[in-house]
Every structure is written in structure tokens, then in C-alpha cells.
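Single chain ahead, written as C-alpha cells, the form predicted alone.
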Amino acid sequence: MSELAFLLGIPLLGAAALAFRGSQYRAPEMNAILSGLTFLAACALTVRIISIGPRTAMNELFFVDAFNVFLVTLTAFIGFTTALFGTPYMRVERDRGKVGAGAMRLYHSMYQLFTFTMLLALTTNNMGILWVALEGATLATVLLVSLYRTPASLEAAWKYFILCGVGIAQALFGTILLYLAASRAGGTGGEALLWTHLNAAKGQLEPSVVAIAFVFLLVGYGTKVGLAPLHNWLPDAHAEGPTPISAVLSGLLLNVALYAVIRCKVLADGALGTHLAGNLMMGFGLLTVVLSAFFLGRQTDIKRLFAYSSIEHMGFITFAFGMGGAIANFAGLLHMTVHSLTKSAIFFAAGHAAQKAGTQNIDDIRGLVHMSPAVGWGLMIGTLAILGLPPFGVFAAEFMILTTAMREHAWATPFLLVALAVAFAAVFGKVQTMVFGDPSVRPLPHRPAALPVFVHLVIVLILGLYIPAHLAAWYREAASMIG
């Protein structure tokens, strides 16, 4: 498939060019335009896909279907509005002096670098393939949150080094398992590890050996989700580094490692016959929601508010997974859609405003409405949306998933309502006192980048109105896939 090969060879060719180039005045431009091809060659792929059905690639080290061409087209999506937000952004951030001609070459060549990786990740269809390509998205997004060399920054990208380095361990112990497992079902060689492969023999995959190698992988990549306890990683992350970086953190990296567990659960289901890996997901992401929630309240810097939020949702998205079933899934693969637009969203917003106040303090931003009412407006509605309040997305995916677990996990809904209703009045009573208090704040010297943050949030706000029917016959086919 040539769409395939645009798909991953532009933001390689990419982070090898800005590498020499993204120094240059006009690298964000040129960031911001391979982000875009990479986002127009992501749509070709879809439609292809969409038009003769799932199709493997180079003897079948690739793979793609309509779960992970939905994810590999949200992915290019957040990546092109993310580097059209970033490039005033950092320029902001060069002309007063909080970034040099070098970190801004590392900067915008290992944003292509992650870029890769994830749709690496999202196509290869050996799953060896899948535990490299999340390494390789670790060792890019460590440098870029290390990119300001502060004590606080070094500190940040060394425990999400450490973090997320024990966990991507653990998955690749469940990886080496769940080959074993193929090797005793017939599998050899390189094939093994295919998950076309795996999925056609999953009924005779040993289940214990597969059981205890879902365990490892859950723990693993979960890491990478941000779900509890191996979370701390995340909040430092988000707060240390640059604020594009954290809108793809939220918006792709935890998607991309939540796909991997699902593609895992998938093959746990089928060897197993039972439900363990589903209330392990569900155990896991019911601590983590519960957790995180009360822990928002705590938060006094702006970009570690929202990035508990997403360790939230994170952990809300996992639950419904867990549960499975059509309208658990259909919601889950919504919730991704809304959360990772609304997320990245936030963070554009909250980026400008903590430019404008020369903070990231929760106490020192004020009055953003006054100054700049694009910018106040966007984190107000953003906040909004993410919070649950209908008719945005993140309701409608919420509401799914919450009378679903009514209907077949009702012990777990109080857990969920408490930890909604806590979140909503955590984050709410901080950010519209940031939006609508006393002005602080000051002009930047370069026009914010507004217009992604609002095309994000008409998205979601047409999400929770109208699904279009291909679009739901999407997810309908991604949903019954994952089982």
C-alpha cells in the first residue's frame, strides 16, 4: 500500500531533515507542513480502507484495519493542529531566551521521530514490532521534556525514563510469554509474533501461559496509559515540558498504549474463554479514575491540573474496555475520539495563558477572558467539555458507559458518579477563576494560535450532537472487532 509508505517514511524523512534544518526560522512552518502531509496521507489510507475492508502489508508486518486506521487518522489529525499551535508557540518560547538554536532543532525533529513511532506502533502487526515502536516513542518524548535542561525538566524526563522503562520491561517479558505461547500452538520464527496470526490460533494458544503473559502486558503498556499506581510519570511529564508536548502525550501516546492493550485483550479473550483480562482492565481503571479525581483538587500549576484529568479519563476509557460488549466499546472508541480532541485542546488554550502570565501557577493566571478572549473562551469551553456537560462528546461517551455499567456492573457506578462529581468540582472551581477573575496576564508578542483550539471543540460539540452514519458504521466495526 503506498498510502502506508507516505504514512511513515514523511515524518521519518521528516525528523532526519529538521534534524540538520530545525533551527531555522521557518521550521515550525516546516514542522507544521510534514505534520500535514502526513495527516493527508493518514486520510488516503482511511478511505482505502474503508473501501475494500483490512489489509496486510510487506508479508504482513504491517496490518491495518478499522480499529487502528480510526486511531492512525485521530493521530495525524492532533499531530497537524498540534505543530500549527506550537509554531508560535515556540517562538515565543525562542525570544525569551527559554530555548536555544539546538533545542529548537531537537525539538522539532523529535516531534517527527514520536510521530513515526505511533503510526508505527498503530500499523505493524508483529507485536515485537509494537514493543520497539513504544520504546522508541519513550526515548523521543524523554528529550523533549527534558527540552528547557531545568533541574525540574531533567528531574521530569528522568522518573518518566525510569517509569515507563520498568514498565516497558514488564511488556516486554508478556511479549517473550506470549510468543512462547505461539510456539507451542505451531507458531515459528517471526510469524509468531504476528497478530493476524495470533488471532486466527488465539483458541489454541496455552491459556496459562497466555493469562499470566496478559498480566505482564497489561501492567506494561498500562504504564504508558498512566493508570495506577504507575501514573506519577505523567503529571511531572505534562508540567515540565513544552506544551505541545503534552497535548500529543495525552492526545496520542496513551491512546496508542491503550490500542496495544486491547489488541492483547483481544487475544487473552479468545485463549482464555473467561473474563479475566476484562475485569483486570476494569480493576485497573476504576482505581485509576477513583485515584485521580481526588488527587485534582491538590493541583496548583495549570498543566498538571489536566494532566490528572487525563490520567481520568484514561482510566474511565480502560473501565469501559474492560466491561467489552458492542455499546461498551462503541463508547470506549468515542471516548478516545473526544477526550484526546478536547485534551489537546486544553492544552493549546492553557499554553497561551500561562505564556501570557509567565506562569503555569493556577493562582497567578487571572482574568484570561479580558486579555484574550480566544484564549479564555477555548480553556472555559474546553473545560466544560471535558467535565461531561452535554451536548459536548465526552457526555454522550460518558452516558454510554455509565448505563452500561448499570446494567452489568452496578457496584462499580457509585465509584464512578463520586470520582465525576469530585473531578467536576475540582477543575471547575479552578479554571474559571483563571478565566473570568481580575486581569494578570499580558499580550504575547506573537498572535496565540486559536484556531486549532477551536476546531477540536467544534468536533466534539458535533460528536455529542450527531454521529455521522459512516462514521458510527466505523465504530460499530471497530467495536465488534475488538469483541
Second form
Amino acid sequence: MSELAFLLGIPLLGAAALAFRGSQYRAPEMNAILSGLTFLAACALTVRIISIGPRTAMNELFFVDAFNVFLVTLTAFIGFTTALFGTPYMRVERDRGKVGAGAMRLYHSMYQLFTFTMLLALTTNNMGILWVALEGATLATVLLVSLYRTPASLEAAWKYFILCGVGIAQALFGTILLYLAASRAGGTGGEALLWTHLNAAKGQLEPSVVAIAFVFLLVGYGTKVGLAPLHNWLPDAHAEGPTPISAVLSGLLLNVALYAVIRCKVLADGALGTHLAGNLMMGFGLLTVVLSAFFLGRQTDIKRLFAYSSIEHMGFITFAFGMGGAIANFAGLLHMTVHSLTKSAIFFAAGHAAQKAGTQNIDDIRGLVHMSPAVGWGLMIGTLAILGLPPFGVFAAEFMILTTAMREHAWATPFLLVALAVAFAAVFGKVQTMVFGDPSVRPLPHRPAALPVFVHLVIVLILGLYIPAHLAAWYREAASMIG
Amino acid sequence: MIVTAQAINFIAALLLLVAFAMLSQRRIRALVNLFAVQGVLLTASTLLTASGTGQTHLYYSAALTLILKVFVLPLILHRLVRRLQLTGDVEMLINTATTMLVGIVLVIVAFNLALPISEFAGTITRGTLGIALACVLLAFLMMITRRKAVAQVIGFLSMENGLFFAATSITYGMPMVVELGIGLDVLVGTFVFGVFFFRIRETFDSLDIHHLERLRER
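Please supply the corresponding structure for the form predicted together with its partner chain (the preceding block corresponds to the form predicted alone).
Then the entire complex follows, led off by the chain already shown.
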């Protein structure tokens, strides 16, 4: 599959090229073009997979099916639109002297490298390489979180590094245990850790070892998903890094880490024959939703506010996949899509808003809509969408999750509903004062990138009103694979 | 076979000893040297396992360990210590005696956790899983109790050593491609840490992590 080679080759070579030329005036455009090409490769791969079905490539080192190709497209798309948004955003930051030439080079190179690690994590068939790619993603972004070199950003990056490093070390132990179970079940050498082989032999894996392995994998990758109680790194990393990085952390990294958890859950379900994996995910998901909802109201920083909202949504999605079954999985996949699109759109708008106001403090941002209707309305509509108001896609996904929860796990619904209500009250009030009211913001030297914001929001609106038949079929196929 | 297994058990015991030595060591330079000793022991045990079981890929993995953990990483860390002029003692949050006692409790926990898993594994080295897990937990304890960023990083790297030892003892090592990937991550990670230290030093004028405790929920 040559599409796969392009998909992974473009960002990798792009990272190398931008490491040298990333400080040139046209580098942001180059970054966007590279991301655009990656997106085209992802589209081509999707078309191919839809027509020929799941495939392995390169000696089974890579595996693409309906489930991960959908995430590949989403990842490449958001990578592209974020690069478009980053073009004016990073220019403003440089003009204001917040970043120098070296930092620009680092930013552009690491942006491409991060995209590469995300796509590698999604397409690899080897559970060990999945781990390596996710650790690589941390390494690629840790210097970006501390790009401004402020005390707060250094602290955020340190916390991100240590928490995710320790977390992911647990996932490595889980992977070792998985390998142990596989090699005892007759797997040989390097092939025993391939997901397709594990999936084929999951009935023969020793249940007690797989159960321990899954706990380690869930806690380890769960740290990167932002599941409570190991979510502490997430708000800091989102708030202190440059906004394009906040957007890709929320829109891509969390999804890919959750993807890793789901792949492990499929194996654990097959080996255990019980609902243990699902129950654990439901528990962590519910705890995350409730905890983050109550933290939302206390936030004073616009990016921290939406970072907590990301934690809440990831908890919701984890809960959905924990319940399992056709409808909940379908809703979980839809929620992953619309959450990434909406949240990155919000970060685009919030990033420009913070630049206009010269601060991320919610109390100091006022009257966005008067100075810049595109940014103001983008933030307002994005907020309404993320809070789950109809007719946006988030509403459709949350509605499906809630109705499934009512039918199968009625005890959990009050918690979910209360959390949603608390989140609504907390976020809506804060955003309303920022968007309307007397203006305190000033215009920017570069035109804000309004296009990515509204493209995302329109897609989310369309997904809420009507899901095209072939897209729905694709979601259903992926949902049935997860089981 | 029996002799090899005995020798590996002996090396495992030495590893545990080094882990405790790291826990009580206050000087950064000595800490880096202990980390290198850990690398030597890992290489030796991997070589013994390779010759005892005929798993040829373990020779490569031993070579990788030797290059990365005995030469490259300690060299980078020593350079960092010199360039950052980190002399003197690392302040500990809890006194050494208490830390050691907590460490002993962790070893007991590790052995209990390892018991069901190592019974299931079919390797000649499975008895050492308890020690491997103990090394992981002791490294973790070291990260918690140190105030200096460099000491935390050494803790992080030695945690990875413990996991590597766990992989060798219950499955004769991970597949080669995965080990290469992990090695790459560790190497890149150390470089990133290095860059990061200079940033911290530039901003705070010290590598004490109490500067990094401002961000919290109000």
C-alpha cells in the first residue's frame, strides 16, 4: 500500500526538512502544505481500505481496518486545519517576540514529528511499537509545551513529562505481560505481539495474566487519555503551550491514547470472557466525568477551562466504550469525531481571543464579538456545540450514550446528567461574558484564521443533523469490530 | 542450566542492592555511576540468559544495553552534570532511614505481585521477576523523594531498566523491533531532558523542583 508509505513518510521527512528551514518566513505555509499532503494520503488510504477491506502491510508490521482508518483520516484532517490556524497564530507570537527563530524551527519540526507519531500509533500492528509511538508523541510535544520558557510553562512541561512518563512505563509493563500471555499461548518470536495475531488467538490467552496486563495498560494509556485521577498534567500542558499544540493535544493525542486502550480492551474481552475490562473503563470514565465537571466552574484561564472540558468528554467516551455494544460503540466513535472537531475549533477561536486580549484570563477578555465577529461567534457556537446542545453532533452522540446508559446501567445516568448540567452552567456563563459585553480586546496584525473554525463547526452541525449513509455504515463496521 | 540460573539470580540480587544504593545515594555523580553499574549488571544477566537458553536475539539486546546504558546515557548524564555544575548533595524530602524502610516494604509488595505471574511464565529466569518489579518500584520511590530534576530523570531511566529486566526474566526480552524502538525513545528522551534542564536553569537559576510547584487548582 503506497498510500501508507506517503502517509507516514511525508510528516517524517517534513520534520527533518523543517528542522533546518523551519524559521523561514514561509515555514508556516510549508508546514500547512505538508499537513495537507498527509491529509490527501490519508484520504487515499481510506478510499482504498473501504474498497478492499482490512489489510496488513509490510510483513504485517502495519494493519489498517475500518476502525483505525477512520481515526487516521480524522487525525490527518485536524493536523491540516491546525497547521492552517497555526500560520497566522505563530506569526503573531513571533512578531510579539514571544518566540525566536530557533523556537519557530523547533515548533514546525516537532509539529510534523508529532503528526508522524500519531499516525504511526494508529497504523502499527505491533503493540510494542504502539507504545513506542505514544512515548514518542510525549517527547515530541514536551519541548513545545515549554516553548515560551515561562516558569509556568516549564512546570507544565515537567509535570507532563514525569506523569506521562511514569504512566506510560506502566503501559510498557502491561505490554510485557501481554507478550508473556501470547508467547505461552503458542505465539512465536516477534509475531506474538502483533495485534492481528493476538486477536486471532485471544481465546487461548491466560485470563489471569491478561487481566493484570489490562489493568496496567488502562492506567498507563489512561494517563494520556486524561482519565482521573491521573489527569493533572492535561490542564497545565494545554494552558501553557502554544494554542495549536493545545488543539492537537485535545483533538489528536487523547483520541489516539484512547484508541490504544480500546485495542487492548478487545483483546481483554476475548481472553477473559467477562465484562471486567468494560467495567473498569466505565468506572474510570464516570469518575473522570464527575470530577472534571466540578473543576470546570473554578477555572479562570480560558484554555484551562476547555482543557477540563476535554477531560470530561474523554471520560464520557471511555464510559461509552466501557458499556460496549453496537449503539454505545457507535456513539463513542461519533463522540470521538465531533469532540475532536469541536474542541480544536474552540481552541482556534480561544487562541485568537487570548492573543487579541493579550491574556488568557477569562475576566480580562470581554466583547469579542464587537471587535472580531468571526472569533466571537466561533467561540460561542463552538461552546454551544461542545456543551451538547442540539442540533450539533455532540448532542446526538451524548443522547445515544445516555439512552444506552439508561437502558443498561440506569444507576450511572444521574451522575452523567448532573455532570452535564454542572458543566453547562459553568462553561456557558464564562463564555457568554467573554463573547458579549464591553470590548476589552484589540485587533491583530495578522488576519485570524476563521476558516478552520467554521469548517469544523459546519461538519459537527452536519453530523448532528444527518450522518451520510456510507459514513454511518463505516461507523457501524468499526463499532462491530470493537465488540 | 542450573549454574546459569543461579548466576542470573545472583546478578538479580546485585541489581536489587544497586537499586537500594541509588535510593540512599545523595551525590548526583555517584548516582550516575550507579546507573552505569545497573547497565553492566543488566548486560551480564542478558548475556547469561542468551547463552543459557540459546535465544540469539538476546545477544543483540545485550549489545544494545551495553552501548546505551553503560556508555551513551551515563556519558550524556555526566556531561550534563558537568555543564550544569551540579555538585553537592541532593536534598531528600524524607530522611534516608525512612526511605529505606519504605523501600523494603515495596520489595515485599513486588514479590507478592510477581508470584502469580512468574508461576505462569516458563522461563528459567522467572524467579527474578520479583526483583525486577522491586527495581521499578524503588526507582519510582527515588523519583518521589528527590528534589533535584536530574535525580528524578535518573530514577526514570532506572525504572526503564527494571522494566527491561522484567521483560528478559519472563519472556526472554521483547521482540527486537520493539526493543530498538524503546532504546530510541530512551535516548531521545535523555536529550530532551538535557535541553529541558538548560531551560529550567535559565529560567529559575537552579534545578530544584520546588520552583515547579506553583501550578495548582485554586
